[in-house]
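Single chain ahead, by itself, as structure tokens, in the form predicted on its own.
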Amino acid sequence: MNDTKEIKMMTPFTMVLLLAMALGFVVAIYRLVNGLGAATNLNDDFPWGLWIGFDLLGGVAMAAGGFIIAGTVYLLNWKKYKPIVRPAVLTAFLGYLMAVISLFFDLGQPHRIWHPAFMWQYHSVMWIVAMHVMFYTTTLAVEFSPMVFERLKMHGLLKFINGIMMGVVLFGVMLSVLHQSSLGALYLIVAEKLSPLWYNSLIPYFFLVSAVAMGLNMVSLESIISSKAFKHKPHMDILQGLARGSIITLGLYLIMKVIYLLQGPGFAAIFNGSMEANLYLLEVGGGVVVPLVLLLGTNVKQGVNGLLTVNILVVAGVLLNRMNIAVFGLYGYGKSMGGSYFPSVMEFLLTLAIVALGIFLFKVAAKYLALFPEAEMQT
């Protein structure tokens, strides 16, 4: 990798993230003051919307490699992906980071986002969920520390935190798959609401599995991408070893939707022609089995450009499936009731100006922190 230093952070392409998080704040503080309801076009029928499903649900869903890569390095000390595990721990916290903002403006009165800290419902999966995101965002966050401990110099603390990593680690884990499910979970209250394409009792295992992959093709999509914009090479055993566990789970998430399809449905449900249909004949097809087509052809293993098109594929995927629970399945019931919902454009301000948040930060981490040690050492 070149040094740090030939990172330029002043270029028109961040000249266009930083105008569209001014823009994002501005809404983010119209919304504070005027309330959902001027900022959104949410409502009693529709009452999560572009937040939510992108923002939050995909969010937490991109955040899946880190746990996955921080466990393959620390717990099962594959070596083999230590080169990426940084990168892959701060794509999980700033997917994170995505996750608690939307939500913070989401909530009808964001001020009380503490309460669920204090005021504990057992019984509540919405109340798991929120102790899930605080725990595992502080994991993360603690996972990210060595890095900017190094870069402070902070010895004492670096030694310290490296020495609980394994426990944290651990900790991370459990943690995430706990997440990944529940949020599955949150939408099984919701059995006459949701179309039955996606609506299932398995729904929280659907999410985990599905969230696995994205994880794995995240990883990989960042590790291309940053390769290209920061001049090292990508690591082609570590892309291809990704590719092969994408095979498995994308073979398992499309074997459980097709045993799901017979049960459920059946097959004649997703070629009826209605919006819910195509939209799920689009994810599925475009998300999962296009892109087991081509990690199964051997050329496309082999060569970046090949697993740049998958990766985008499988992210695309999982993220129209998360609108797609969150929203579009919903959205035969909340017309049925006299409802509509097609978000604001503040509503795209703010997904856009968090997404170049994280694009943002992503940057200043390469720039100003050991984010690729080991391909710097390798140049």
Given for the second form:
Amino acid sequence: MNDTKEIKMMTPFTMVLLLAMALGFVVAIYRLVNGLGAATNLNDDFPWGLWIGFDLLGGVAMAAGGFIIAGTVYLLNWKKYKPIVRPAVLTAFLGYLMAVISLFFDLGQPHRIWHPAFMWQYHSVMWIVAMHVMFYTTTLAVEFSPMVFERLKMHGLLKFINGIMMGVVLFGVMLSVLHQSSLGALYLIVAEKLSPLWYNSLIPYFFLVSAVAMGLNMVSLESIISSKAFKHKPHMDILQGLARGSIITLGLYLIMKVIYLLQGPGFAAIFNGSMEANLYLLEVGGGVVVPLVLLLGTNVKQGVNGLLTVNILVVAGVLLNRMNIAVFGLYGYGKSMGGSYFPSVMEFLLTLAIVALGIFLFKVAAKYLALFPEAEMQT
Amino acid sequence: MSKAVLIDLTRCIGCRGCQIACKEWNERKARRTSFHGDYTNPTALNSDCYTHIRFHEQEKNGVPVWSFVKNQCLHCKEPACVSVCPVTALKKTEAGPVVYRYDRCIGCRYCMVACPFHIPKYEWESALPWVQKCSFCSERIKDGMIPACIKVCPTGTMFYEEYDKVVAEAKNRLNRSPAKYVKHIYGLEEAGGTSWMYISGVPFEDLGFKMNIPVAPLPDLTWEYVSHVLPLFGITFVAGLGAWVITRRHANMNKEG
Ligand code: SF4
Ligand code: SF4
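Starting from the form predicted on its own, produce the coordinates for the form predicted together with its partner chain.
Below is the entire complex, every chain and molecule, led by the chain shown above.
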């Protein structure tokens, strides 16, 4: 226990985080008082921008590690991964928090964020997404609660929650599979607007598979970074297990990508030098092909730094994918309507603040809660 | 029965009376505009402008030829905007109009993303903005009047009737004067059919019409996924539960053995 308690809160890095959050707070107030037009560069030709692409789609994809690891441990009974359940669930919770906060500020009528719960429209993917966010954020809070109850020494509640945990985890897995794919399904209706490099009828499942890849790598990335920051030994066998999972998921994802590229716009379309084509190359090359090659070369899996590189590449690749679909892939359409879009400084600042909030809360949890119970026992 | 409109572009003289009537009836404020190279003004629809006339200049045999295109919500029969709205703020009424109910809207702007004709617009400058678009003068129709733009049109460009009669009239005009019109009724099939349709003497693709709109109703694209949501939910449930039962039994057997 002593080890993590020695995490220093008042480091320069924390100061930077706090500064980013303070700036974001000011932007948030400005946005609420003056409206979306004043704070963002969104317009009639680009109704969705950075907040939807990065914060919402990216935040939710980042959260996928939570359901994968929880499912692996509680449903598949794969005990090896038990030490990373807690950070994975926490990340998921923070990812959803990111998504909810950004959605709140992105909505034109934020105070009505509860409307979907009472005004049903099950034909709308957006409605499905809204309901999922509500249910799953609650589910994650429950999955996460034992850490808090432990700390508060509320043993009765702790026992109750642990008793129903399997059901909660199962519900969480069901919600996640749907939710990850629903986010992709949001884009099914823009058939003639979204660049064919990204549009196809299986886009929900592309989102699901890439979210799994992102989730696995996010969990690995965190384990490595926290082991460095909090100076405990990384579990190499767990990291290698996650890497094996990544190989399978990335492999599947790449095959899907190639098949649908050939069926759709064709191979030549990614080499025509257009902005979309270059971004596609960057996304699939840097975020899928290179990590796969690195992982298949045996020595990368042995070293922590090699794995870390792979993790960063995959996470960045999936984030770029979400931005490609939400903004760049629709850019040609918006431009043909006479518009243009580049996020405003305030859009960037709020996004930065939300990311900073996530990192900060993770650090707080690591300090005050038993986030890495096993690592703490080792030392 | 549901109302529909046929816009016969060969009749429009570009007077913009409809544009003004619309603004007046809906009490939208005027915005300052500036010269930008052609006569379309404002250049695009906005939250204060539900309809405008697009001016298209072409050359035929060395002489300039003008075409005028009235642009507004087409009131799709199966509207993408209605299907994507999470709170049913948008609704297709029996009478034909697709109407917006501001008291429900949460401002997610999915309707704007989804509309194939780029119609819904947002009050970006407002702190609590609404979506704005042509309502087909739904309130006037309810009171037995005809839409404001149609009322003022001096040339009878818009033919307003029951849907079936409008389609029949469109086909009739194309058959009667095949030399005058291109052989296409825009909106008969686009996006699964719309309540406002166009016929034209100039190819539609030369007049800024989107020609790549799917013929099937757009909500079908999403329904393909949405109809799988419950089965997917069930499959995940069974798979998860199955995995749990099997691995538990396995663990117990190992313990005993
Ligand atoms: S044209 Fe657009 S806004 Fe109008 S009904 Fe169709 S989808 Fe909705
Ligand atoms: S912006 Fe309003 S009307 Fe449009 S889809 Fe969202 S809730 Fe519905």
